Partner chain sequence: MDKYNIDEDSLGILRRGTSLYYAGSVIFAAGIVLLIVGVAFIIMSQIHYGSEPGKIILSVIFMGGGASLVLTGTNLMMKQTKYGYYITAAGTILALLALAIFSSIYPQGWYYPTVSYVLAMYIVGILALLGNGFANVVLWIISSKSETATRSSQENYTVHNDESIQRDIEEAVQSSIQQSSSELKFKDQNFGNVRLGKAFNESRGKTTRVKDDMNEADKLKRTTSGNKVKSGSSEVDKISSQLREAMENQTAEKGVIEKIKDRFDKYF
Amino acid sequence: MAKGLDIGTMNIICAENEGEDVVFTQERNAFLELDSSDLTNMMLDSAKVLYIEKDDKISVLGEDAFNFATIFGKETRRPMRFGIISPKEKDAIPMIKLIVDRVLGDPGYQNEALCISSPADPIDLDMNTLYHKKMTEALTKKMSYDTKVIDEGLAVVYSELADSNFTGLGISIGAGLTNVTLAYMATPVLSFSIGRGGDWIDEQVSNATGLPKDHACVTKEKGFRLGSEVEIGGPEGALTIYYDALMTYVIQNLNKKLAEITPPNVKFPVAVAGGSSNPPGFSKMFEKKLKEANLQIDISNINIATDPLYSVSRGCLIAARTQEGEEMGRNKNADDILQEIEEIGEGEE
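In the form predicted alone, present the structure of this sequence as a single chain.
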């Protein structure tokens, strides 16, 4: 038994094995404050909505907060910003704890192996991720998990690049940040993040069109397709413009960082994941831009994860299972790890 946990700016996702299957439990990392009343409480209880009550206010958490915000034209409050715990949100840590409790659940036994994702330090923002890593690690350890933390980009490598012996470029385009890891034989050669992701797109679309950010996010997630004809001046047109700008920015910064190292003389496959890479047409546009970029490394092939939203949590699960095996005294080589990954993939749901 082991679990992987992706603590993302937009979603918190747990991956675990149930028999031969891999199952994912997901919740939005958001909350919305409403006025408390007996009737409201009764209706929320009846619908099994996750909420807490404090000082005559109700805080609705997770996916329901997002739905309420869309219905009433409000914006959700977010415990995380730019991939880390938001210093501007006073209720950030207790809200994250509640959502993690719901998604992760109790360990199957004392000190069950758990691997959680964390962003690498961004190269274009004046911030570091150490506090976030330590707080999320402490939160899950308090739940009696044996917690390890890995960079989000490395989790993508574990999840998607088994066939290349964990050698390649893992890119996770999330809500708060874009994370990048270049790995050779499962060892990071380069790991960093970039301060733009899905939230940046939503903010730019909101500024350009006047729509609430949550409305822009819903448009992006439901029915939007990159590369299709869109109405000029509408949210789809703005989304296309800013997706193009995000891809260009990510590739430019990737090339700058690659110029600072001497990578192994091999061809690197590329794996792209993250919830913000979900729109149909993304892979075609991103692959075209990568091929035109003349990167500082040789690329063998470019793959978009089959399930981009779940790739990081799946990679964390693979790391946790490896950790668990090592702690039980089993020596694992690359072939052992690859076999475990194949078993996970065959039963994945």
The other form holds:
Amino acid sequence: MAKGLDIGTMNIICAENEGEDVVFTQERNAFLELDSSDLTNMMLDSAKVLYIEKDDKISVLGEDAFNFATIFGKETRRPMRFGIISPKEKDAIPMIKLIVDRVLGDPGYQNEALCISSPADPIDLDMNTLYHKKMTEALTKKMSYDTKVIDEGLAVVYSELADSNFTGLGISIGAGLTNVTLAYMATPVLSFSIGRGGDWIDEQVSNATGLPKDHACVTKEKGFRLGSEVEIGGPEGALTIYYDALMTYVIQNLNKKLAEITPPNVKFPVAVAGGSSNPPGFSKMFEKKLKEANLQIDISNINIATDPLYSVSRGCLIAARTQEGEEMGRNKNADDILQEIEEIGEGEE
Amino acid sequence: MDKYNIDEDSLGILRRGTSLYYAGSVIFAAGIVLLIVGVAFIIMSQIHYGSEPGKIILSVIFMGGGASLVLTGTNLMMKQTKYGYYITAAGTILALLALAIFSSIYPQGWYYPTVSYVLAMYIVGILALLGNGFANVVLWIISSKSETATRSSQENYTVHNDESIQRDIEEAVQSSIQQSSSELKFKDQNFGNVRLGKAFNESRGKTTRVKDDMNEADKLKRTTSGNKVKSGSSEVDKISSQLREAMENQTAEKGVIEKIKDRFDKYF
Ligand SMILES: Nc1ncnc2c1ncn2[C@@H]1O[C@H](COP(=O)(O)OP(=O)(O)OP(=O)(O)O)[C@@H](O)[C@H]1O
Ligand SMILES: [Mg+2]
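With the form predicted alone already on screen, would you show the form predicted together with its partner chain?
Below: every chain and molecule of the assembly, starting with the one above.
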């Protein structure tokens, strides 16, 4: 079979088929370094904690890193920042490798098709994604996968916009970045990212209210809802304000980029995914802002993915399965192709 | 939007500067004025076969000159191949020369065979102007047809301004960098003496199971049928073909004489 892998700033998620189901395996992209005197291996092993021991340091990986961070009053370290391998974190690559190894597992067979997502170059940060792309590609190829890389926004298009023949705007609002791809018939017309996402919100809220970032993040993820009414004071008010600012910023930049191209003259549906599009009320607020913005393209409808967190990895899985199918069934007969063309033609109307 | 500017930018073989356009429209207007004056003059002085030679010469100059100026103006207002300008000039000179000869020899020298020479000269001049204009229109239609054809099959990027060409070049360069490094071999990094905790071997992490038939995969296969799955900004083929197209347009501007020759050989 094939697998899809979303290597995100906050979550690394693998999608694969199992019978009639899709199974998502996820792990937090974070770790925490502790002195090995603090804890014994036995304790960690029996608690099924994910950790490694190197020299006399213990690093706890994934979700557990957060739990230990609160216990020990430390901050977790993150191998990635703004969607790519963090240049500031010297242990970034080994940590990502460990988490990817575990989440992805071994291939079912040599050269199993794998598709991984990568951010597109951001338009507002001086940053290039090539190194990240190549490193993640190399890591997985080393594991005997046949790896392809696609843009994160395109993965959202694959996962959410099949009904419009993979034509539309795919937006993934993650932790480090917001990725956008405008696709026409499954072909990307425009792909870029914007250097803001959930992390930016946490940071701003933390700056504004004095709460620690992690606290702001927990408030955001647990029971916060977006509405037009803002409570004065408290983290919820700040969260609403910065969500509003994030959306405005994303839509402005989107419009600016759209002005640079000549898109096909059709109506584009919009699909939004990524963990940061989770809060209740997000869809209503985003839709309102998008309609007010007078975009350079015609928008038909706006939808939030059924499962925003998993949409990118699911899109990658779709791409991987297509790629695998390509390789196995190269020889189609003329009738099949004719039928396909007809169907595509119908869908186009 | 520059989408509608196609004829200005992308038709390499037909060209015209703006100043020529204005000169053309002035000449055209002058021709019209001459024609109107000529008609008015003919009506007012009730020209007939036996009218005074002076009046006949004047009305012929008004009408004949007006007609040739109108045609010259139209030609200059159209986009031309380079030969087109020579033809326009030659046609105008022939027609005006014929008129000049006529006015200087009429009526004494106005007899066979001079009459037929001068008349032929004028007619050839006018026909050259007419023919050139017609040829241009045809050429323009053919070129804009082929333009729409590429547009519908290519959908985007058919209009290349400096910016989009620049962007295409950048993208192609970038994707070729990506392509080239995909040939690289990566060696395993030595992480030192690392011991993995037990949990590494026990599970693969938190899992979520969703019922999902994933029919998108088949649909995607059909949508991209034949092509490979497009891989975002690293999709080399498309971008390099865009680049090639952009480059071709540029060379079309440069080697315009060759292109015109080709086009002319093909169509005329
Ligand atoms: N229920 C929720 N409400 C609000 N925000 C949430 C929720 N769940 C997750 N998030 C936020 O979503 C972000 C993580 O989303 P996601 O996993 O899509 O990002 P990522 O893919 O890791 O990052 P990136 O794509 O930027 O590299 C985090 O900022 C997290 O705080
Ligand atoms: Mg993501």
